[in-house]
Amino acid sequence: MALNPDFIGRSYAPEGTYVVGREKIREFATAIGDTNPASHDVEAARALGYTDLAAPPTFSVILSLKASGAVVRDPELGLDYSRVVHGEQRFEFTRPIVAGDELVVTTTIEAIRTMAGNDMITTRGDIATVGGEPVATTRALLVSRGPEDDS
């Protein structure tokens, strides 16, 4: 089933907030093999000019994946999540994410197209503090594999 192109430009409001914790930053950094002291030691992070532990750049995928659930769950869009593969991910930062940040994500569908029988949807996640300060923008390309030819 083709995705509804009328959804291009549709935005989904934040579904709650995400409070960035020191242990979450440490756990994420350890999981990806990031040994940067700014992500593990508060004093080292402060000596480097951060207010607290600084998250690795890809940490923002945690927020954007959760927020993109609103898109995936929207029955009017026509996305069959069982056929979805992740195509690509990009990050742009206004400032680093640090422990103590309370963040929200607004997700917008930027593009929908069909290529080689597959539907492709690009989403943008605008990450900001609860006070409205922009922090980062993520973009993800999801590919919904077309039906297999049974002939």
Given for the second form:
Amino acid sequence: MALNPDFIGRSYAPEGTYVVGREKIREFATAIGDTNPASHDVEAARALGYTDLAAPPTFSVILSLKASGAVVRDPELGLDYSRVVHGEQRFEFTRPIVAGDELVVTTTIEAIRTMAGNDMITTRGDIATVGGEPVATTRALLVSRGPEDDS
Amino acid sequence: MTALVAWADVEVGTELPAQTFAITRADLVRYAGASGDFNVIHWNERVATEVGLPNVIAHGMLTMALAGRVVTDWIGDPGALLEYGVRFTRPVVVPDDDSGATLEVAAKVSAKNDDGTVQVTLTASFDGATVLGKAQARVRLA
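Form predicted on its own already given; the form predicted together with its partner chain follows:
Below is the entire complex, every chain and molecule, led by the chain shown above.
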């Protein structure tokens, strides 16, 4: 089923605030084997000019994943998540996420197109502090495989 | 916020230190917990094969994160990375053994911009084939 292009531009308000914790940054950095002291040692992070531990760049995916859930679960859009694969991911960083940040994500459907029976949807997540300071923008291309792809 | 590498010291073609990463099932479990991505195809062989995959596959975002380390380890400061994007072109299949999958990542400077930034192009391969397409980063150098 082709997705309705009328949903291009639809925006989903933040579903609450994400408070960034030191231990979450350390946990994420450890999971990707990132030993950069800025993500583990507060003094090292401050020496680089950050107020607290700085997260590895792709930490942003934790927030964008939560936010894109709103799109995926939108009953009116009707995306079949069991058929969705992650086709592309981009990040633009204004600054690193640091421990103590209180962040909100606004998600917008930026593009919808159908190619060879597959629905392709681009979602943009604008990550900002609760005070309105922009932190990062994430873009994900989700591909929903058409039923005829099941061979 | 300062990178360890000076803009004046690099040119188009400068290679970043390449890295090889082993990805085991334990790494996938750890990444699932850290990222919140609990999609079963990243830890359950039964479900992965039922949906047509050869076996459990790594999270695309884990592959992206590991490849990104080649850039952030080079510049030293996570804040010097301004843009990073990839296409997921092939899955990294992770066997149920102690050595796991081997991901090889190379990167080089592909453009120098007048604003003190450089473009880095990455190549990530597994089992002799590239797994990331259009893998590009823009970084601010000192």
